[in-house]
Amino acid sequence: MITTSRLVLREWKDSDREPFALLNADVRVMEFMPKALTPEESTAWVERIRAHWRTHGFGLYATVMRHDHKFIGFIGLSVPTFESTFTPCVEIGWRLAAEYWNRGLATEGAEAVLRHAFATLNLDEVVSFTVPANRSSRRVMEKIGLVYQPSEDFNHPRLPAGHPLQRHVLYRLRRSDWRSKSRDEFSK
């Protein structure tokens, strides 16, 4: 479990399934995903998240508000299962319910996850990727210190050629750069 001033990032509970299904059915939330998910697809995804935790010892955290424990989405780490020029890797990602956007919550949670990734898990690097038009996620990536790598833009291998969401941008952050940034902020 990871806590921040406003969030609790914790393991998944069966009670998270329904709000997760609602989040994944929201076309606003899923704008940059291939499609909204059915309740059955959301449930299957929760099971894959739990399996990822068992396999890797880390994963996507169910994310709740600290003051009322309301489920708002996920923030965490995952190992992509597709092959690309930058895999294998560990990705940081997030998906929050639309009513919790523009409050800095994704940034707050992602910063805590990065700290865990580098200081506890001792990962060498974390990446993140999205479609070029997803300015909100790209802003979060930049705010938490990831750096855009234009030469590594790629076509997502799970999307067919010509799909409007096929092209992706890649951001990276190495632990050594995170440490330098953390020291710089501490010394201010």
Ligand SMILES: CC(C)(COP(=O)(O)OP(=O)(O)OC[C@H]1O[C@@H](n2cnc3c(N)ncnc32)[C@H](O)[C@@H]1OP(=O)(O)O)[C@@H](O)C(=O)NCCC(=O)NCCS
The other form holds:
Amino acid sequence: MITTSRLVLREWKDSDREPFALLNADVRVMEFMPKALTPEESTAWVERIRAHWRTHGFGLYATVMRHDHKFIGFIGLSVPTFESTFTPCVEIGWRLAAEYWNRGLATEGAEAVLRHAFATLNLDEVVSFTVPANRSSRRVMEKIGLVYQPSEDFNHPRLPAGHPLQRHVLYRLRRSDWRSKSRDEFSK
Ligand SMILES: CC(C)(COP(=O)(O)OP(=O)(O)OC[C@H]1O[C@@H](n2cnc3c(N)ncnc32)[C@H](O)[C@@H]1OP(=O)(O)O)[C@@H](O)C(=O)NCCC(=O)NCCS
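Rather than the form predicted on its own that you just supplied, could I have the structure of the form predicted together with the named molecule?
Entire complex below, previous chain first.
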């Protein structure tokens, strides 16, 4: 469990399934995903997230507001199961209910997850990727210190050739660069 000033990032509960299904059915939230999810698909995903935790010892956290414990989405780490030029890797990712956007919540949770990834799990590198048009997600990546790698744009192997969401941008951050950035922050 990770606690920040406004968030609690915790393990998944069965009661998260319903608000998660609502979020995954919201066309605003799913704008840059191939499709919105049915409740069954959403619940199956919760089970895959739990299995990922058991396999890797880390994963996507159910994310709730600290003051009222409302479920607002997920923030966390995952190991992509597809193959590409940059895999195997650990990805940092996020998805929040639209009514909670633009309050700095994804950035706040992601900063804490990144600290866990580097300082506790000792990972060498964390990546993130999205479609070029997903400006808010790219902005979160930049705010937490990940750096866009223009030479590594790629076609997502799970999407068919010519799909409008196939092209992706890749961001990276190595532990050594995170350390030196953190030191710079302290010395400001
Ligand atoms: C991506 C997402 C998690 C961001 O959550 P959030 O809590 O709103 O993020 P934050 O408030 O921490 O930061 C958002 C930043 O994007 C900026 N932003 C929002 N919309 C933007 C747009 N259309 N163009 C440019 N920047 C935009 C905000 O201004 C903010 O930056 P700032 O702090 O410099 O002003 C949320 O939008 C979401 O769940 N989207 C749908 C799911 C998704 O796309 N997940 C990522 C898949 S890779």
